[in-house]
Structure formats: C-alpha cells, structure tokens
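Just one chain follows, in the form predicted on its own, and it is written as structure tokens.
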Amino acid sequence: MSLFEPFQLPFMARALVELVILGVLAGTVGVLVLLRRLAFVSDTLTHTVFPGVVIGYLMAGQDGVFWGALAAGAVTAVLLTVLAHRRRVSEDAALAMVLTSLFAIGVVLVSQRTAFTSDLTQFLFGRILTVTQEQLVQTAVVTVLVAALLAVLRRPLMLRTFDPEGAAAAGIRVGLLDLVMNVAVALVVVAAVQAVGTILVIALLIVPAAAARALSDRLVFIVPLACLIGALGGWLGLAASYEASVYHGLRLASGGTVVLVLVVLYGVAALAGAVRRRVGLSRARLGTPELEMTR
C-alpha cells in the first residue's frame, strides 16, 4: 500500500490536511473528555448539532453547513452545562431528552428533502473527499480558537478535572468551566461536521485519546500521543480506502475507514500499554530482592 502516491492528487491532499488538523483538535479535547468521563455528553453533542446543519443546509446550501452547526453547537452547549447542574432530573436522562429531541428534529427536517437519502448520509457520515480550501480555513481558525481557550484556562480546568470539590471551594467558578468545556466539544463537532459528519466525530474524540491513555499514565505525554494517534489514523485510513478502492475494486467509505484504523491503533496501544505495564511490574519483582539485600 502506497503511503504518499494518493496525496499527489488535490482532493486528497484537501483531505490529509483537514484530518490531520482534525486528529490535532479532536486528540486535545478528547483528552479532557476522557479524563472528565464525558463521552456521553460529547456523543450528545454530535448529535444535536445535527439540526443545526441541516437547516444551515435548507438556507444557505453547503456555505451554511458550518454556521448553522456552530449555532446549535452554541446553543446545545449552553443547554446541557444547565441541566447538568439542575438536580431535579438526573443528568443522564436530561442528555438523552435533549439528544433524542434535536436528532429528532433534523431528521423531520430533513426528510423534507426530495434527495432524503443522500441528504442524510452525507450529513451523519459526512464527505471527506470534497472538502474545498475554504473548509480547511475554517477548520484551522476553530483549531485555534480552541488551543488559545484551554491553554489559557489550563489550570483551572485541571483543577476542576483532578479536584472539582478543591476547585470550587477554591472560588473557580465550575459552571463556567463546565460551559467553556462544553464548547470546545461543540467546536470540535463543528470543525469535523463536514469532513466526517455528525456520527463519526465521537471516534476522533475518544478513540486516539483512549489510545493515548494507554500509552502513557502522564498527562505531558498523553495530549501530544493522542494528537499524534488523531493525525495517523486519518493518514492510514485515507490511504487504505483510496488503495482498496483505485487497485482492488472495493468502495470504501474514507470516514468509516479512518474510524476503522483508529479503533485498530486503539487495539495495538492497549497491547503496547500491557507488555509495558506487565514489564514494569517484572521489574519491580526483581528489584525488591536487592533493595532488601542492600539494606
């Protein structure tokens, strides 16, 4: 399988860069995610933005993807930091109310289409190989903004990570960070929407930075090795798909693909993660001896 050879064409090249810039903010985010224990959330997230694009889509075509989903990302973000700190609905059932309502709603209104069909595969699945320039833009300047965000409230979001109880006897202001979470999510599903759709993004999330974590038990190592795991995958996964389907005559969906072979380097990272643990302790054992002996 060739490496480099699918990348000379442009649309690939479009598509390399905009999962490489992807796995970068997916695999940042998701660690938090994943250290919070926010899946849940996040996969409700990706989903209720889903209104929010279709409708972008009804009124401005494919330039209104991005804003109308940025705008649902907004407003579901603020939705759910919300509920999640009212108490008279577990937070469980009030992100399954809000993600079964919003997904609801854009089916309706997508079904409103003549092309039903292919509307709606190419909104939960997105289209990887027809991102243009201007989405690429997009993408980078999300990919900022996001970086700036939590470089700037690193601490405190931290803190609020480790110690949520410290943090707010501290004077942090939680539900703020909660919301400031929130967000960077929703922008993450937002950049990501167009390129692998609405369903697809929860695997950029979590898989590289689940990867990660098993890699690695400190957190200066975890971030970079999850944006790394982020940005491979979408380069293997674009090549697999593009070589089954040009030399073997196999029609590979490139997001699915790219999923696929991030659950794959998820696998060998937990293989890796165990021989690394269970050497660790074999080494532990045979050091016990001589420290007892030197004492």
Second form
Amino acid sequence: MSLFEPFQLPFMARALVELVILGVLAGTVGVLVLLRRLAFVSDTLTHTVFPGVVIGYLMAGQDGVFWGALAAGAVTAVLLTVLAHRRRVSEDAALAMVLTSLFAIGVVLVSQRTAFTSDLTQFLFGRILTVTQEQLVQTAVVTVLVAALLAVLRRPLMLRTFDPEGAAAAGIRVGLLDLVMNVAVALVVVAAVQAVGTILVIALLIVPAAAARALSDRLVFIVPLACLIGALGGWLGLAASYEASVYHGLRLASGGTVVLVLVVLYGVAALAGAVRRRVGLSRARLGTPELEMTR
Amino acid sequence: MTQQQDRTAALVLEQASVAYGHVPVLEELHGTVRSGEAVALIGPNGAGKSTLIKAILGLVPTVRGRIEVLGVTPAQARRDVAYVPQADTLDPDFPVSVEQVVMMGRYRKIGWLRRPSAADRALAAEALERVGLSDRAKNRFGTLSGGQRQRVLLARAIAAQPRLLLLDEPFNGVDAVSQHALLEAIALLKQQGAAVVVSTHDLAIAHLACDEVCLLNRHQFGFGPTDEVLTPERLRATYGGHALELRGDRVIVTQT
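Please give the corresponding structure for the form predicted together with its partner chain, as opposed to the form predicted on its own shown earlier.
Below is the entire complex, every chain and molecule, led by the chain shown above.
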C-alpha cells in the first residue's frame, strides 16, 4: 500500500490536511469527553446538528452547511447543559428524546428534496474528497479557537472533571464550564460535518481518546497521543480507501474506512496497554516488596 | 453576642434555615465555631450534615437567619475555605497523580495560566508530607487505598492554606493508619489557627478530635462543648430513639 503517492493529487492532499486537523481537534476534545463520560451527550450533539445542516443547505446551499450546523450546535449545547443541570427526566431518556426528535426533523426536511438519498448520504457520512480550501480554513480556525479555549480553562476543567463538588466549593462556576465544554463538542461536530458527516464524527471524538487512555495514565501524554492517533487514523484510512478503490476495484467509502482504521488502532492500543499494565504490575511486585508490606 | 467576640469566630450560625428550592432541609441552626476549634456534625443519614456543609460553602441558600463565614457571607469567604469531599465519590480511573491532586489545592492562588511557582510546589510537597504520603507523590491517585485517597484530599485542602476546613465524612471506611494520619493532620491545622467542621458517624472520633459537637437531624438537637452535648438523652433524641450502647465514656449508636 502506498502511503504517500495518493496525496500528490490535490483533492487527496486537501482531504489529508482536513483529517489531520480534525484528528488534532477531536483528539483534544475527545479526551475531555471520555473523562467526563459524556459519550452519549456527544452522540446526541452529533444528531442534533443534523437538522441545522439540512436547514443551512436548503437556505444557502453548500455554503450554508457550516453556519446551519453552527447555529444548531450552539442551541443544542445550551439545551443539553440546562437539561443536565435540571435533571427533571432521567438524563438518558431526555437525551434520547432530544436526539431522535431533532434527527427526525432533519430527515423530514431533507426528504422534501428530489435528490433525497444523495443529500442524506452526504450529510450523514460527509464528503471528505470534495473538501475545499475554504472548509480547510474553517476547520483550522475552529481548531485554534477550541484549543485556545481549552488551554486557558485547563485547570478549572480538570478540577471540575475530577471533582465536581470540590470545583463548586472552590468557587468555579460549574454550569458555565459545562456549557463551554458542550460548545467545544458542538464545534468539533460542526467542523467535521462536511468531511466525515454527523454520524462518524463521534468515532473521531471517542476512539482516539480511548486508545490514548489505554496507552497512558498521564494527561500530558494522553492528549498528544489522542491527537496523533486521530491524525494517523485519517492518513491510513484515506490511503487504504484510495488503494482499494484505484488498484483493487473495491470502492471503500473514505469516511467509513477512516473510522474502521481508528477502531483497529484502538485494538492495538488496548492490547499494548494491557501488556504495559501487566509488565508494570510485575515490576512493582519484584521491585518494591518492602513498600507493599508497610502499606 | 458582641462584635468584639465575633472577631475570632470562624463560623457563625444565627437561627439559620437552609433549603433546596422550597423544601427546607435544616431549620433553626444556632452556634459559633472559633478559629483553632473543631466541631463535629453528628446525626443519622439524611440528617442534613452534607447540606449544612454545602450551605457553609454558599452552594445551598440560607433562606432564613444567617450563616457568616470568617466575618463575611459564605460565597465571599470561599477563598479561605477548603472542602474535603469523600474520597469514594471520585473516579478511581481518572488519570491524575497524587501530586497533581494536591496541586489542585493551589489552583485558586496560582490562577488559570501561570505555572506553579517553587513556593506552590513546596507547599504542596509539605502538605503531602503532613499526611504521610510523600513517597506516593508520583503514583496515580486511583491506585491508592480508600484511606490514602482521603489523606491526599486532605493534603489538597492543607495546600490551600484554609482558615476554615470542611470535611464530609472523612473517616468512612478508612483504615486505622489513615484515620490516625487524618486526625494528626487535622490537629496540626487547628494548632495553626484554622477552624474545622467535620461530619461523622463516629462519636469516638468526635470526642477525640473535636472541641464542640453539633447534633443534627433536620433541626439542631444540641450545639456546644463535646462533653456537655454528647449525652445519651440528646443522642437518643437526635437519632429518634434508636438503640444506644454505653461503654465506659464512649457512646455508640448501633443503628443509623
């Protein structure tokens, strides 16, 4: 398999750059999602951005997709934060309702179109190979914004994630911080929507973070590892789908291939993590027997 | 009470009632804790001990009366108040080292962006030393035993240099070594002039570590010096007549 040759084609190069930036963005936010156990909340966000994408597209065509997604993402981020803090309904049930009803709105809207199936496919699974220069810039801007936001808020975010009561006791405004967190997730979904679609973005968020967590117990390593794994998955996935499509007559959808490669990378990381833990344990047992005794 | 006396008061409850929304949880609390003193909050499960701690932190509103912390309102006093949650409420899988947890106690002083200074590091190291866990600084928090995790959380509070320390059931399920370490660290904080509020089920610990006791079960059943307040009659009233056993000078509540 050729890992470099396909990217001499401009459209493949743009796709690669887009996925590498997305990998870094989703990897960073994904670690927080993982630690806060917000996977389902994030999944809800990916579905609720969908009607925004459809409305944006119907109103302004391809250019409207980003702004439609942004509007829907912002609204849902607020909605989910309020919902989580009120807890009127069981959170899971409430999320499932929000998720499906907004998704249904999107489906109903898109079904008005004559090109129903092809539009739906595009919104759900993205079109990574048609990414434009302008979309690259959008993704890069969102990435810089989110990274800066998380860097500035890293201490309150860490304290809130680890110990919510302690954070509130220390005067941190937990509700506001949760809103920022949900907005960050929404921004990832918005940035990724045209490239990988609303459905597959959840994999970009969760899988690299989970793989990085399996490899390390330290946040200073977990975050860069998640970014690296996300970017690596994008590169290998694109190369694999190109190879299969061009040389073997197998049409592999790029978005789906990227996700599958990420899952394989997770498998490798989980295995490596298990080995590392086993070795670490036996080393601890052999190395410091007197410590065990005094505990 | 005159203003003069109030000056050393770290915590003042004045006919204070605390409520979640419209549901009153605690009513008519009255008492004072001075700097360098410790008070034990004692009462059955659901008595409102945790709620009182949250009210002192300004996280649950005082609907009637007044709660004054270090001479100001609870919200204004937060900078000088440290809170120690129960260790088993925290995620043991969280990728954070013991020394990072202790450093969280310095976050308020460090701010959001600045790197921890040498002084911050020294204070964190000293706090960890005080709970006897310096050798575990690099370990992941979740790999420690329950008692050790509780000590790390106390070290985090010590690192914040509080004038009022609030501990929520710190002795629950804690081994003897850790219990001893916690008591020693709390005693030293008191010596250095901090006031301590600690909720507990363990009356022996209240006797051992606290100057005052607040008996709670929705209402206050006594607030004052430990020896005067921890009487079988008052305890029976607080616990709603559940059986009590007396063993020498120790009182044990058999059912909470």
